[in-house]
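In the block that follows, a single chain appears as structure tokens, in the form predicted on its own.
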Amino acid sequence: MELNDLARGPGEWLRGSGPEADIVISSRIRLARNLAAFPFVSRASESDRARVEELLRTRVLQIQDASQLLYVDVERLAGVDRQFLVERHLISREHAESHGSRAVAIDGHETFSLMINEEDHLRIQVMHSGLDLDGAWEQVNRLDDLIEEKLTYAFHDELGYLTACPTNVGTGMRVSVMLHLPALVLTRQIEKVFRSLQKISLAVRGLFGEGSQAMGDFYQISNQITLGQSEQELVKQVADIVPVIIDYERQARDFLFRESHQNLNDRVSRDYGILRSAKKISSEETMRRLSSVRMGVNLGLIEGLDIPVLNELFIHTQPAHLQKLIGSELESEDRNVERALYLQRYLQSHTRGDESERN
């Protein structure tokens, strides 16, 4: 397997298969790990972060589940590239914008990865499609235990794990959940869902995380608090109020359904009109046009089209895997006129009979 194998498909984050799968995208969980006989990240010297690099590396290829990984040297890889991995979630921005020896190792089926010397020496990702957490933690926990059977993690009797983040230390977990919610944005009650989340320590950000925008009405829920609490106390946290936050989408989206139905048949329509005859088009507007007729298809607004299609779309029009896709890099103006023709092309092939919608 090599890194322009990942470009075709949408990567397992964007699946759309699982339970509550309309809303809920994935279910990821982290977990953040050190070696005992280094110096974090952030203070080792070059040759340290080497040193862990191949330590980590070797140990790695050695694990079981690791028998079909890809294994990536960061470092060595193009800005292209690293933004690629960015898109799919398999790595973080601070990974993909540091510096010195750094590297990720993806399985095949691209629900996990594990990153070297990001922030701490070791994350272990793992993401499921849909509302899957407890699938999620027995994935991670698995594999935490299978990597600690080879090497010695820093660990307090007290504190638990050791990590380069305070925020962090304890289980070193976050549990997180990307949600599709359009309709709370539509009827602008996203920012109240937001304040209740808040006050039971739960944090929400943007597409690619801490400090990224919501692109395409896409938000992640997570614990802000590792300490004091068990993984499967962190997990039952996030687990228990993802319901209600697709309850209430839902009910939005039932809402504009039945009070605002033409208008909003009209919106979903004009979305659709302008992806599939678009002359040039930025990333931005793409995300924002296609989350509207995500939502039509899942109303039943739009006929012939299936939401996998639709989740592809949303990583194949991000700048990295258009040219990825094509085949060659390209300035800002090129790619929105090869993603306009990209968005024509593949509505074209992968819509149904008629792409007629319904009134």
The other form holds:
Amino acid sequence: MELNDLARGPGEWLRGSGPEADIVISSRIRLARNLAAFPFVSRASESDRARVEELLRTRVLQIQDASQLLYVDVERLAGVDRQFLVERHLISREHAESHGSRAVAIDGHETFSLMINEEDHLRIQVMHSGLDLDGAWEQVNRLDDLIEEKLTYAFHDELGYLTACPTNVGTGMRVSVMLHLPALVLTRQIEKVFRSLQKISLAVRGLFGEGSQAMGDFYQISNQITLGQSEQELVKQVADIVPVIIDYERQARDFLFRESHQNLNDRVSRDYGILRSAKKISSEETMRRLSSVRMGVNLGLIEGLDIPVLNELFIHTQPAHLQKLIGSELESEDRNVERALYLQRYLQSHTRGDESERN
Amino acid sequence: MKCQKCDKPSTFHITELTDGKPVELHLCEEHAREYLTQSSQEPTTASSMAAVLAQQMAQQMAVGQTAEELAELDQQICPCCGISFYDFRSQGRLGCPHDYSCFAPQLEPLILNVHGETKHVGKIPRHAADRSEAQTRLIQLRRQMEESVADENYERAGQLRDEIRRIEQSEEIQ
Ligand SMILES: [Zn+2]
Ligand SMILES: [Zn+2]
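Given the form predicted on its own above, what does the protein look like in the form predicted together with its partner chain?
Shown next: the complete complex, the earlier chain at its head.
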């Protein structure tokens, strides 16, 4: 497998299927693990790091068929390719930007990514489209078991799995769901939801794109505590709150649909119009308008356009993806021109009829 | 200390490593949040926020202890990886698994503060931790070997290398 094979598809996190996929974009679980016989990454010498990388690489290649695995040496990767992996949520920005021996192993369907020598020696991440935390837990737990068969993790009788930062100690587990909440943003209720989640020690944050702007009304909810609760309890904690937020978002959409139908219809139609006709458009503006159109499609205000097409555009129009799809490195200004062109062509070839005009 | 961006007291003390040089920032909660959301991006945000939290907790602990007590705790050094508790306090990252044992008195209130618990109840790896002594010894020996090489004390480095191999071979599982 090669990196370029990934670019055309949306990746697992934006595949747009699975339960509640109109609001729940993806479910993700990651486990932080360290090898007992080595210092943590921040204190590891280059030879320690290289040895850790080698041990983990060897083990990963034993458990996954090489034809179904992409093993990437992140240190040697070009900048645009690192950014590409960040955009696909396969590595963290920290992993892309740090120095020294480090890698990522990705399966063919992009359901898992194993970051080696990130903040911890190993970060096992599993991502499933839609709301599927149980499925994600099952897969991540199995991967963890397989890797551990031949390696000794740093583990403490009282404290559990030992991590470089004490905020991850215990299970080393972060459970998160990515939600698309445009109506809660539009009705200015999102802050209220955040505050109530913080009270039950769940963390909420926006997804950030190129700048500091929250991207496309995507929000991630995850557990903050990792010690003193079992993995199943942590999964349940996040899983229990998701239907509540889905319900809030649906209520807000209903409210908008009922109380300001014309305004809403005008807004999403204008956003759609701009995406189809702009000659220059930034990544941020694209995200914002795609988000609005996505809600419009889900509410039946825009016809002839499918959610998976929009999901693909969310990822294809990001800077590194755009450059890989076009096949050359571009400055920001040129990207804005190419992005507009890409949107026009893609929307033209992926819509049925022109029914949206008649609404 | 005041926040660097406004008149509120600074409760977050962030150490940024830019070009390998640590730069200290003192910010109020609001500006710390702003700073973190600007400087880092998802999913980094979570881990850097966590690191700041750890730092903040460690600093809060300092309250109620005399300067001498604090200095003494700060200077304590892990025999395995060589970091001091001060290094952890200023960077928010531990140096090796053994730190959880040798800095246990300092870390316990911090862990309790973050998690509200001090006992793991979840998954247990099948390879029990009975090898942990040999494992931490390896961390220490590898570091000593590198130091010997740096000091051009090749004889000592050679002895250490042999000892490392001996332990590695007796430990079938890394
Ligand atoms: Zn301030
Ligand atoms: Zn240590």
